[in-house]
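Read the single chain below, which is given as structure tokens and is the form predicted alone.
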Amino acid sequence: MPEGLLAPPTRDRLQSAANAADVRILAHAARARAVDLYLTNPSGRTRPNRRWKIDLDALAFDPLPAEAAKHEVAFSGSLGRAIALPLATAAREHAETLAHITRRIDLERSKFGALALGLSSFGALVHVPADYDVAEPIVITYNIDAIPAFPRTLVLLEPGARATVIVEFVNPTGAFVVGTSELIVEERAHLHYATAQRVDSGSVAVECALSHVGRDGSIALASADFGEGLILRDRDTSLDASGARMEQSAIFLPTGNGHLDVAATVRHVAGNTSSQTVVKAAAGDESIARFLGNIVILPHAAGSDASLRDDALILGPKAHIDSVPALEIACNDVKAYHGATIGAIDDEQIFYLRSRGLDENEARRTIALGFFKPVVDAFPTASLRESLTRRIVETLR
């Protein structure tokens, strides 16, 4: 946790921060309700094991007034007829689009989604009109100041639209970031959405990500988390109509004394929908990690096809990973699969590579890179895939 944060904020301090936030983004009454829900809702996360030292229901931070922040958001990529705007600008110029997304996304059901909603003061809106294909990836870069940040990323693809959106965070040491991703993919649209971050020791990064996919639409989600801080990611994807598809890929590699807790839920609301989740994880030094994967198939979702695969490597004798895959199936005539493995790097593989001239460290790095490669390949651009590969190599040195 960042130094000097001794206690969770009081209700009065949170309400003062909410009242200081931009009313054009969200009205004060809605912010007050969200703050109340953050204070009363549990996180829903039990401690994975006795070594887990952080109470997620009592995070300590100081919610400074929004006007004191100097957070920035920048965009790159050729937009054509799409728009990509800071959230404050979008609230002034595209209020109806903002309201449309907010009506569809229920952030308040999550403790940290409610917190981000109540204190949100900046972020980004991406809106792609019907049947338009954005030729280049839209890159959103958040430059976070040294005080707490609550960014919201909203993406709306109208019917038949196509886009790739990449979100990057530049966080100082000691940062406290609680953000959201709110993604709506309407019928026949396709979104490739990727995010990658490194969280240093003493920093906190929390994301609540909610997605809805319409008839014959598809979404590809890719995330990568590295570092020695606290990382909490909660992703919920709803396949709302026949033909909706999702592919989800995730990398996480905590080190040092890092604490990482990732939960991914896929909801098959309608029949003839499909989802695939692949997770590659590793933990080094004395880090602790957990992946909670849940496939939910609702009563009227016959014909759903869902799979979840989670593989983890333990890179040190004091590191720890828990994998908790689950299925909730409420109808017949579905296909659903989950599987998980946790283990160390195979000694026979190391022996073989050493016999080919590599030393032990080189052999371990080669095996680990091969382990992560299928998920790295799921990220949308060559430059991002190269960056992730470098980061994996640097982490494994």
The other form holds:
Amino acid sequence: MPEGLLAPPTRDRLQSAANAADVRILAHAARARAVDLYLTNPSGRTRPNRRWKIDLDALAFDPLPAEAAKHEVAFSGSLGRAIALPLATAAREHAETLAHITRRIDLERSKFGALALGLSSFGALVHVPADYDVAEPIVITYNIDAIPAFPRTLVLLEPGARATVIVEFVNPTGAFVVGTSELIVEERAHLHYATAQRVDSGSVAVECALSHVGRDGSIALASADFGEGLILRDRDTSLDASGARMEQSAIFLPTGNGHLDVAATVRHVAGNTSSQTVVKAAAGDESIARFLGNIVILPHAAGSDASLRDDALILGPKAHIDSVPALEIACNDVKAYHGATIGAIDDEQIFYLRSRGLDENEARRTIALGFFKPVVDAFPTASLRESLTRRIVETLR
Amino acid sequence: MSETMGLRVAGLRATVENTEILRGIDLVVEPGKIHALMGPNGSGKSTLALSLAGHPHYQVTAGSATLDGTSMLDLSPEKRARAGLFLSFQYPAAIPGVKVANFLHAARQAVRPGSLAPAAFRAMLVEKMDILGMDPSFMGRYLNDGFSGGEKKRLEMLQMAMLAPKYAILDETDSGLDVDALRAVGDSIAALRASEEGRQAGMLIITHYPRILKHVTPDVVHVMMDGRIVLTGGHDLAERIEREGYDGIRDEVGARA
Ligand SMILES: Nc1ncnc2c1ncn2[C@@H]1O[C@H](COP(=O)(O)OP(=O)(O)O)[C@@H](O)[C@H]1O
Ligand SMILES: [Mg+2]
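Cool, the form predicted alone is there; where's the form predicted together with the partner chain?
Every chain and every other molecule in the complex is listed next, the one we just looked at coming first.
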């Protein structure tokens, strides 16, 4: 939950913060316009009510704290001919590359994208040249300071390039992070982009992820969210040319009074594009989770194939999960599938395992790990998969 | 043999959702013996099996059930399994995301802790799967997830072979199986009884049809109707049911009552 003492920032205070931000990364005028759009763009969520208490259209935070930010970004993984740099350095040395990405990524149409754009002063750029395969995963680690942070992550894969990018956050308690993922996957390129985080009670983590995939290119997006804080993701993937593919996998595991809120849209702009979304959600204690899954198939996207699978386990007596699919299909010759399940762990499954000697807790843990297995397997490295499995086990204990 | 040995059920009554289904069951399966429990659909055979295994939906209201002298009715399902009871389910649950091999290992560890080194476990698995005519690819599949009826029953038999229980209840393991699968189930039971661990295993084979009994010869045959065992006899009783169905027995028992 956001700090109770804070109020939503006024326009003046947001403008002052935009004015104080690093002009080398973005000019003042563009920042000023972006923060105004933050105030006017809708969050796409319902107004607060008894269940959904937080007003996502007016988050409380102070954009202009007294101290200077000490956020840091670090990289690991051997890059070869690829480039991975802090955003400030990239702005000096790779302005052309940044422009190539930002021309195609419209952060301003997203509420939280606009906020991150207006106030960002740090982040990372990953650029992989054409037909180059970065063998090792590139790990970007954001070490967040205790004041609001607006990190932008920009990735450009030129035609035929391949890379795995893993984004990690080290958050202090009470962190307030609104970041972006701006991903361009050009023709025949392949990007595997993964992020996992635990957000403590009192912390807020928001991501606006916008992606474009070109002809015969593919993107695999994997996210895992744990914790008792507020986690918000707005993801929009555009399959721009024939043969473009997306696979999206998400683990939701809020606990305590956690609130997890994800809206994911995939746009089939061109024909013969395919998308597959798999969400496995389990809510413990009194936590709440919401998944808004949108499939948009545009008029010229014949031969597109979209599937959306969303399974939810209610673990706590007061936990709640909403799944709201929306299919907007403006073309005849397409395949679109949506399937969802929701419920508690099945008694027959528990009894079956107990009859084989497993005690009740082991049985529940085994079933829950099995439930998450397909999405855990969608993460790119063995160590990440193991740490996710450990986190799931710890959370279920 | 000691008076306490065996799977001993006496005066067992059980209800489901406040309806009495078992109305006083008396049954003793001695170590090493094969009992068949036959009876028409709905007579309460699965209710008996699930009550003995400790299914929480079934309330035992009277009677006792002991396994080699250990009273089972107050034990959790997992403690009954660890005491040596195994139930082959009529309708095994599917558990997506849990690999058969990992599950078998966890179950073996739970029921017979530390009894097999990993290499010995794998060797045993290969041997038992071979007897059941199961493809090695089974090990990487998810537990009963998308399995055909026959595949589920073979996996139940594989679990029985790997856990080597003292007493096994097979609830219609034969139903829906083709001739080959039926023979594989028979071979698997024979192999368990020929093994060091399973030599003294007692079995209660629940079946609707006498077909399976051509592959496994029972020492004793019981007939269950309306929640009671109404007739007990030898192998010839199964043959009679094969010839006449249950109607003749129903009339005879009804006339006696
Ligand atoms: N879970 C249950 N809920 C309600 N009724 C049940 C349940 N299980 C069994 N019954 C009832 O108990 C009776 C015996 O069923 P069952 O034990 O499955 O018989 P069988 O295995 O001999 O075919 C039937 O009338 C059945 O409808
Ligand atoms: Mg039955």
